[in-house]
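As a starting point, one isolated chain is supplied in structure tokens, in the form predicted on its own.
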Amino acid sequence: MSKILGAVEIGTHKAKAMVGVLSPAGDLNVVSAASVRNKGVRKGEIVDYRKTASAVHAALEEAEKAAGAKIDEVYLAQTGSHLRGAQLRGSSSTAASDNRVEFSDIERASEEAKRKEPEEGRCFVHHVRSPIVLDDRIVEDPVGMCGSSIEIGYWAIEGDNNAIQETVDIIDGYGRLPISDLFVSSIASGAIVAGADLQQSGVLVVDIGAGVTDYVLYRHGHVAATGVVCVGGDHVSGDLSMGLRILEPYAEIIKIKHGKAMVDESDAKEDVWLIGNKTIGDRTVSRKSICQVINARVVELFEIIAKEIGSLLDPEMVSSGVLLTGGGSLLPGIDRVAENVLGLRTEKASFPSGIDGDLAHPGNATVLGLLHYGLKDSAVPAESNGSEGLFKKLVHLVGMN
């Protein structure tokens, strides 16, 4: 019997819901998607619970109606400045007399790494395992191998209890719809745009949304760092509104129609009408001035990311460079700015084959990634903190259309 999976992203501009059918054969087909304007979130965090709940429920209802089926369980994205990540490490010595590693050795190292408790009022969302180190060498599975010391690391992501509970309550309020798992938005986006080969060689995925930018750094095939920067497309529009002294709705239109992240001298010769109707009170400004305002904010965004990641952003360890996704990645020239600031080859991310049309919009990276994690019989190097323990295993996305 097929299972109906749902994915929900509570974004700053929109609440998004996507429905996929998981067949008994293990194929996943996206059958519907819906997005509803959300006026209850700022910078990725809920400021008006009722407005947010109304938008999410409307998106779920629309997606279910289009799918012609009720959702069985939901995968829910988490974002916001309340999320923090840190590296936890633990080690153990091999107990066997012949120095062969046993599973119990790994368990002891893992328990030590995860011994740290979050601060009061906070909880862990993910413990994402880093590569296992056996006597200073990275190994995938050391059981049965010879060595004296095991070291295990986890990228531990924690968040505010209340902020997380509010998102859970919103889903629960839609007919007590069960939540299968919570996923940090960056990890969901990274799973769908960066395949195993890219993750192994090292890649930084940056998802630029309206209110926040989420990023995930992969090294040696594992999550090495994640973060949420409270800068997104809305901040660019706000800067244009203030800098050009126009209302934000006009600033948003200017950004979309005439904006670029890079500044070219040729833009000084092109005039743009700010309101666009050429009536009394309307005026022109050079496109160069518009691009200068945008460039300043975009540069700031990538400088913040570079500072947060620090020495982990080593070109030799991140040889696949940077992938940009999210609605903000559509801004022309933003990949060139990222490349200049981060010092890494940068390109706009694409989706796996089979994802096309309206579904392939970069703003759908998170919800597509959530459904990606809904596939059965798969393996993900992470552990949840729910009753089921290990996350469902992850395989290649197949049959999505």
The other form holds:
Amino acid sequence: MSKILGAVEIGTHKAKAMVGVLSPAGDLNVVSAASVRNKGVRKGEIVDYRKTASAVHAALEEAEKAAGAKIDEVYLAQTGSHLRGAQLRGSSSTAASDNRVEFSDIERASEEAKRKEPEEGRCFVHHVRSPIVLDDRIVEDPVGMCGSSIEIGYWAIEGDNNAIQETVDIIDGYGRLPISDLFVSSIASGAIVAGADLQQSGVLVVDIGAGVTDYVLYRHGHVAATGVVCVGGDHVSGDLSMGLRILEPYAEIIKIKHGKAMVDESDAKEDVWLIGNKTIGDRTVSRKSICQVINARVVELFEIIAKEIGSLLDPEMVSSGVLLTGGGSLLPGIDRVAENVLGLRTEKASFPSGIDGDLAHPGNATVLGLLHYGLKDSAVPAESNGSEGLFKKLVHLVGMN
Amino acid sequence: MSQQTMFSSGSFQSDSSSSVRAKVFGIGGAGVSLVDGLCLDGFDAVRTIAIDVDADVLSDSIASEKLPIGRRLTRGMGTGGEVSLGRKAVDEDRDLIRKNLDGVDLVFLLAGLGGGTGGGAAPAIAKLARESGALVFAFTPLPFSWEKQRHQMADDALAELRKFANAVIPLPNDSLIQIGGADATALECFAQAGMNVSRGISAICSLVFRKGMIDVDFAHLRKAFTLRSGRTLFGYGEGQGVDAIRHALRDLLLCPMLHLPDVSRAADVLLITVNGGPDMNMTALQQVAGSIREEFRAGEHVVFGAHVDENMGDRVEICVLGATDLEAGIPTADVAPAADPVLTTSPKAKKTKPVSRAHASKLKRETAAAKKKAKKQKADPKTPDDQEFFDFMQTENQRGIFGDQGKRNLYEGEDLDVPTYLRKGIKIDV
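For comparison with the form predicted on its own, would you give the structure of this protein in the form predicted together with its partner chain?
Entire complex below, previous chain first.
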């Protein structure tokens, strides 16, 4: 019997757990999904371990109950300001006299690229391989091809040991549930909303969560950059609370009911009741004020992303534009702001067919992607052929130290 | 409102026999200009003193006393933003400053914390003031977000100042645009900021120096603010006409100063002062006091003062000043907290150190216990939704949504947890 695999995301508002299987065609079938409000995480990082652990355990329990089975292993998402990505490069010359590339040549280049040790107290979460350059050609698999120098790159993502260990401990605390792998949230979200064709033509996926925004840039079908910006939907609500001088819960409601990322001319003429029940203390404010507060925040968010990615965000190399997902992408007009700031065609992302109803909420992108990526990953029989097995390791070497 | 009017109204009088001595210290460029702009009509007993390393700043000042410091250090030039120079200047002229603090019970420090003198000298002077037994309130303008380097300096200075002052009221320049009108000039905004400081000082002084219809005195004030506080809140509102007091309350609750990231939204100690004309309605006054206490979830330590001034006509002003996190998270500074609510002008306060400390920690425990009790009493959930909302009021709302992580969310020197509109100076109409 095959293993029951699950995915867990410890989000800023919600802890999510899902159980799924792959159809023979490779499509994701979600067997069960659970989401539990968590008050122990701020901006993607755990501030209250016990609250978080109980939320995650409740989500796992609910997902198991709905699936009618015990989960054997889970994939776990990672986010937070402690994650940092960097490009590592290594090169080697072909050893064989006929200049034919052998697997050992790639391995040497790869070793050189990965020689860099993380700083004290930090560890690598991923080494995501970029395309291999054989002399001046970009190639997928150079083994057997002719050339003199091989260059290999990795987008390496490192994180804080303690922050990662805490999330691992929480899963371990659920009856010693084993973790198959860790993935950064951005790559998980990217995997579900951007298919291979989009990744090949170049696409930026931005997942705007409650506490943080994760992004991943694909070029040539590979991850070219990932990042976490510590700004999310909570910031929009917090800004509204201060800007409109109302309590946070009311600000949250105002954001959902009347919030827009763009300021339109007609907004100045529209007055909005802040509490909504017109009782003593309730008052109106121009919708323009609401939209101004949100617009300033959202513009800044995309400006930071643009600054972080830098010249890699070349419109010609990112011809499929920008896909927005995460709960924050529900904000009307946010795609227009992204388009203006990033100078790239922007759409709100959709999920592959088969994921519909409540499941298709953009806030589920990370956990859906995690499950999909994980299942596909585990479906490749590692020992089927020597080179592929090793190659798979190179493609994404995920390791805890 | 002038003191004369107070006398002529007859129904109350300025407590001119008060033995309390108050002094306003303007430290550094921003502090001195705030002192110069102060409108403290009617508080003749309050002396002002301008202190700076920069001789030019002092020569332009109109403060009643001037004290150049660190002359040997900089020869009358400024600090050029060097905090250490500001600190050293105080060290050099420690005795002079002590002399100026002698016998002063209530010290107001006005200092821009983004500068070398303000940032370096203000905490050092606060320390000297506490050592001499004074109650210290600091009003400190903070640099704009875009003044990135200064921002870090101001942060450090603020933390240092909080170790010594009884309450520090930060006045971020970022909020100026929200305070002024949509098309206010920079000058008008700064003038407005100066007005706010004047109001804060006047509010505290009116408690101490004026006899009001609801009277409190320095002992009450001292008792309430005896512990050093972390976050503070400070706000002002005014109203006019029929129902002026309720308009003032509404205006107060919309005060931009109360809606800033580092401002506490609840108060363990709260000072409320109301100034109004002779027609001020007593019932309304009581209701407003109740609303304010509720709004800031004030604990037992509420100091409430109301003053009638014929000059106010049908106008009413309300000012609140609150503090929370009493002695929490603040490393114990090497000064004796003047804990006894006794008017003491004795420079020997130091001798009472162990007693004061013990008293302070006892008070702290009591506050904590009271808080727990309050929580227990109120935690009577009607529906789960109510409970959730209430939990929110108790914790997150009290400290702000990101307030409990204790580190700044910095990106290129700007704190991303501070609303973007504030940092970018976008005026939001409410």
